[in-house]
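Next up is one chain by itself, shown in structure tokens, the form predicted alone.
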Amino acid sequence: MSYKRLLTIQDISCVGQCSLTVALPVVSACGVECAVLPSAVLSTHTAGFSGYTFRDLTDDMPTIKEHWAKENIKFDAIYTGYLGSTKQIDYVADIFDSVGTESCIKVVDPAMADNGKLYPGFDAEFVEAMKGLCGKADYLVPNITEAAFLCDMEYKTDYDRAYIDELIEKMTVLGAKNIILTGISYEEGKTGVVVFEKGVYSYYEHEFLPNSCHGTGDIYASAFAGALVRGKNAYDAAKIAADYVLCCIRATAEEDNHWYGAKFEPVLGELIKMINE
């Protein structure tokens, strides 16, 4: 397989094991060249830290894109994570249309909500803008909260297959071609990923680990995107990403007070093995 180049667009939290500090090494470990477009720079992430610095890079995004276009730089895949405003979403939509190769794979992680609530600073206008970006995705990777917001449906913690099927159906109406819905549990002690690829449903179930970690969603989406670009189908990429996240959570549980992120670095070797199997 030819050497592929992926562009990831999201913020960079200098400390905290999330966003670009996760995406760059994880995608690279998949054997894919990883280019970056930071949407903002923060001293730390915003969950649990106080007094963090924040520099908005929105106005730099179109000029960076214009330079790439001038240099005829193209990307085999574009993967988006946390975006801070509707203006950034508009810029990303333009990037999708202008600097991807003809076969560019577009992966959208609509990182805007969890546990039934939008992240601070997001509102209904942002959700509507994100719907438009999701409609451009070849692969959409939401959690169940984000899916509920995208579909204008009630968020449920107690649900059945019919509820999940309705979420999937409504996300396809938005225009998303393939959907990877994470954190779906049909029985106690288990969780998993619903994969909808080319009209076919599948479900990968795995152990539910009780200790949660910041940044696991970023790890998952990065590993999924990297595996996909390496030629894995959506189900295999979703399985690899899930198994790798489990490795990261287990590694993190071995250390006391590692509350701010997941220890993904010591187990990157496991991801490399999965990709090359």
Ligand code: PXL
Contents of the next structure:
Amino acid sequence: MSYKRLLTIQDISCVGQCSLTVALPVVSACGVECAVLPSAVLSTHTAGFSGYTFRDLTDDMPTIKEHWAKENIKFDAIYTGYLGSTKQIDYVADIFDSVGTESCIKVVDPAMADNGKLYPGFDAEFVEAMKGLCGKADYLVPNITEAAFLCDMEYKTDYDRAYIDELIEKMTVLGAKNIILTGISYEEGKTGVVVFEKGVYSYYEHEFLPNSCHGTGDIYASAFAGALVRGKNAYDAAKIAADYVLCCIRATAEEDNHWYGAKFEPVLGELIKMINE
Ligand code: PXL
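The form predicted alone done, now the form predicted in complex with this ligand:
Next comes the full complex, and the chain you just saw is listed first.
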């Protein structure tokens, strides 16, 4: 296998098992070098903690990029997650163009919303800017809430295949080439991932585990990006990421009070096995 280098751009939540503290170990476990560009440093994530600190690193982004360009540092893949401001989104678009290799794979996780709501601090202007970044994605990895915001459609918990098809269609109109839509359930007790790859729709259905954990979107996107860079097709990468997230949720359920994230660390071995199968 040729050794690949991926750049991930998202925040560091110092405590909270999300964003960079997930992406770095998970992408590394996939056997892919993981470089980082932190978009912000927060003392914790914003979902459930109060009074967190937030240091915006927007102004560092162009100078970091210029240094890399000068050193001729290029990335085989760029994977973006939680971004702190609309200005950062513009910088990321520029980073896509200037430090990616010719065949650079761009994976965008529009991490901005869940359960029908935007995360604290995000607004309609941010959603508009995120639509532009999604249009540059080779692989777009939204949950259903993010997809509804990106498509200006109603968020639904009860839906049919026609609703999902409309979301997919609208995201392709934005410009996203391939779409991996997570958390799609057509049957009680089951959930799954819709994969729209090279114009072909497929669906990986699996068991629904009721103890949802914060941070699983980041675990999912990181495992997906890592698997993709290791040469899996989108469906296989989406399946590996889903199976790994299930392992993480099961591991987390073993303890009652682990509320702020998913215990992904003890089951990294499972991910490594799946990647190397
Ligand atoms: O998991 C997404 C995420 C990433 N980073 C920060 C967050 C969240 C979700 O709440 O608050 C800072």
